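Okay, so here's just one chain, in structure tokens, the form predicted alone.
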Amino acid sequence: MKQNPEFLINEMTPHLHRGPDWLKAMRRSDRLGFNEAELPPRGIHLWRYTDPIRFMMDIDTATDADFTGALDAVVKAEAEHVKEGRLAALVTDRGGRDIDVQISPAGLPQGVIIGSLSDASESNFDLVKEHLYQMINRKSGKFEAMNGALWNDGIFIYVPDNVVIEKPVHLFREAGGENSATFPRLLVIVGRNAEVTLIDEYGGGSPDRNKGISFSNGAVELFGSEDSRTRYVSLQRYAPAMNSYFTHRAKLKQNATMLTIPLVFGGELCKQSFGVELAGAGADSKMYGLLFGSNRQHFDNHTLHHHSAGKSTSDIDFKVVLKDRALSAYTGLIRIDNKARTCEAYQENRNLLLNPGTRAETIPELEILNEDVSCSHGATLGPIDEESIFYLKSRGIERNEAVRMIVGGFVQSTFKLVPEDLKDRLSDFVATRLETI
């Protein structure tokens, strides 16, 4: 398939000429990678359910991000939580053009850095250069190369060795309105025996596809050093006319642990990939995801646990709730290398279909290159059990309320893991989706 000229990234695109020389070279490399790569053909592996052309936009004609202020009320509430000491920091990112950091009155532990990637690429040259683009770059795919070439500014977080940030750090990324394109980027480095909790929230976008669709292409790289402990919550709640593509990659060294919680609610079309490499003995990764789709939303999610070191463990539990004519496709891969002996890996995908017309696809994949492992996977797909509804109705509960109670129980185990600041809002999301049942 020949590259369509209207989708080429022009060499004179302003993003390519910002930052130090090494960063300009990396942007230029990803620009060439994007322009040279063909669109993934429909029907191959991870593109069998989603048309890649829907994530393309004419870069030269995309409008500047017009921020509607949709996040203002939430940001204001979270700013109060910072003042009260319930959050360690609050970072707002409006399309990579305006990044603001608010710190708790108690301050941050010595050596912690929370700020923009542009500043960090100058003031922490060696640290950023060593890690940025290491896991997500032109070799990762065409759309990853697009982000690498076009991100305007991003967020940088560094937690030094033996430092614990006791309260969560909350990141807000607001996309632009109709016909806009944004490219959020995040780099996180967690030192030896360090600990941090991150809430990475994405909102905004076009509210009406008749006025124009908005686009978002995000990338997150997280590095967990020896004995580090990282909790990362991704909350996607884009406006209804958003097409979003998102890539997350993490690398864990010896005895490092990571809890990843993908929460997916918004957008018209959403394709996400969450991956963790367990690169040290004793490394442990857990992913507990939750997706709630309605109307004609289209979700395509991938998870990857790559065991490149022995004596590492992983667990995935990805839950999906669909109503109306929503579609979800989930592909989960467990890869265990030949030299990665004595590993344990588990994967489960459960899909709850609330009415006829919804569609869920689940594809568990195992790529195990040695026999000294304990590995299993499972998937369920179907409507709510009618016997459960009958049981609740027999106790005077109306059917609609019975369905809400069952769905609430289905998602409760994931909600328990979410930081307190998000629990009420997530409950509201689910309650709103269930109102029309």
Given for the second form:
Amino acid sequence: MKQNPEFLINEMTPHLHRGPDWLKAMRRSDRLGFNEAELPPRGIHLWRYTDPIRFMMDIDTATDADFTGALDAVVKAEAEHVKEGRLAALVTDRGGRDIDVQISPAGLPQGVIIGSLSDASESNFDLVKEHLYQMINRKSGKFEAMNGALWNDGIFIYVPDNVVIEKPVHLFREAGGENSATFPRLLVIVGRNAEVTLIDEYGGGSPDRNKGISFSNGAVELFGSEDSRTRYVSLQRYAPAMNSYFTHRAKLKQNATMLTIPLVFGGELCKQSFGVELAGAGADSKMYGLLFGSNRQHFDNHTLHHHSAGKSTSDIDFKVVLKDRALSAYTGLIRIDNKARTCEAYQENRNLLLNPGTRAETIPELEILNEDVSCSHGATLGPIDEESIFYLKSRGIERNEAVRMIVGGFVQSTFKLVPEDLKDRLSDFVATRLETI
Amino acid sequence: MTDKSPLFEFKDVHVEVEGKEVVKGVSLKIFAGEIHAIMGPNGSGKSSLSNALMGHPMYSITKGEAYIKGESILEMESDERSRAGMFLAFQYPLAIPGVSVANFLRAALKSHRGEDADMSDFRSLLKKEMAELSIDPAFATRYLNDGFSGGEKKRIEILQMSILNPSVALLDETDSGLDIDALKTVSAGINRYHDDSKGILLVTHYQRLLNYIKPDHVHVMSDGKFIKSGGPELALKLEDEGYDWIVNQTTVGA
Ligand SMILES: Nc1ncnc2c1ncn2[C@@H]1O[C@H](COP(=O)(O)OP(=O)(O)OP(=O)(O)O)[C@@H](O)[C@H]1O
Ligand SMILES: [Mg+2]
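What would the structure be for the form predicted in complex with its partner chain, given that what you showed me was the form predicted alone?
The complete assembly is shown below, putting the previous chain first.
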């Protein structure tokens, strides 16, 4: 698969002809959106740190996804957790080709739908049509339009009003090996006073750049109805030679709450955007992210909290740990509309740089169009404080172990919020990275 | 066993911080079983000396020697000094967010023993030592010094000492910030720890601590030097008369 700055989506691409007519029309519209949009200008605003050409994949030269099997063990273990009732359901999505759903023996509450988007776009036509492409479409940007045109199959989750799914639903998305391109898509609708926890995990991809890279471009739309409670964990643990682009948008109505946990570990190049619109009074969004970069990984993350309704609250804590030559750019935008009075919005980005040669950039952006708000943002970046290391050393703990403990402490507040079922694996990811300190 | 050689000793130690010499040649021998107290005005170099002896990266020993059980410590990393038997209770202990008191102590103990302590043994040890120091068991799962009051931090320092059971303990103003009851509990903890195989060097401003912990020797530090040494009676005199008389005496004599 080649990069091609001139790439255009061909009318004959099979993806464009999937689904009912209304869906085909949306795909075609996004195809045009992609083809007509200029490449984002390099060096400006959200593209200051990342070259958009890296995502201009000529997918006509992509080979069909070849699944490496590297993740089979994880899927197996998670399937056990479903059987044991620790997870409500496990959905495996292999490159958007097969969507497979396993449900815990206890079953799902009445009316819950967990399945493929292609099924839902036929059988739950109204629901899907009303929400899909609402927040992520050709207007969002060139690469969002690319996903809108080219996603093959995706996942659909619907939790009816007043329904609580107690255990997490694990979505397991596997990308193909070298030279493959995948376009994962997810639509989630959480009804009034309903509750759900989602673990949205992205893995797979090319393990070796010399054999060829892999590409993923994902889109996630989440709708939180009045009084709903959603926890959404995005776990990105792609193989080392993956270039990934990912857009997440959520909209919260009155008194809806959402906890978003972006966990970012994998890939060679990863650009992501997490955005929540607070569209009803009393809506509350919390985003607690954790990124761990090593080697020459390049991360470019955006968060957006858009307060379009008054009396809404938001909080972001995006933590970054970097070693070797890894780079992280973080841009956090808080937008408060003029009509959105008495909002509270907080944002923090902390970067721990474990050695010289790492690089962190942090860009807070505030667009606050009324005075009646309480808003703060902060950022820190630097190495671990030598005094803290000394304190641990003075108790007999060796330097490397002291560093591990302090980093472990730094990420603890995020860990605490992660669903139980994910905790052990998450500790392992962090521990593996820290082994070579 | 005749113990002629000191347990802990330093000779002509000079300490520099931020390019400034703040300790200007001090020497001391601590024999097993002894308690030494250092008193002296603010800024005289007491903490700088203790920190430097423990290997704090900001306080460098530019000249002098220091030994624990005859072994030179100056080439050792701080963790090696700790494992060799040194302990410093800090005047201002730092907070380590996200690291619980229990996990921290378990890691420290592991580094001393070279192996993980059995979980249930460790739990009962921790529980016992916390009870002795009247520390609420809930502190075990709290993050180290994170949001602790001044007095709580000092108790946690002594808890660490009790669990690590060092040969030489440097206690830097462990009494400051303690209320009257806490002072009694903490002093009792220090006395429980101390026996004739241990040495203590405590830094304090107040005689009241010395009512509970009886020093064998008292040293007065001023402007980076020990300007007078004596027995416990010296602390009492300082309590009554302050430091001026000695400082004047030495300047006149100089
Ligand atoms: N980290 C530092 N940076 C700059 N100067 C320092 C630092 N630490 C100590 N000093 C200076 O060194 C001198 C000695 O300070 P030190 O803290 O050792 O005194 P002390 O005797 O412990 O005082 P106190 O009784 O107030 O605790 C002071 O002048 C102090 O300002
Ligand atoms: Mg001091």
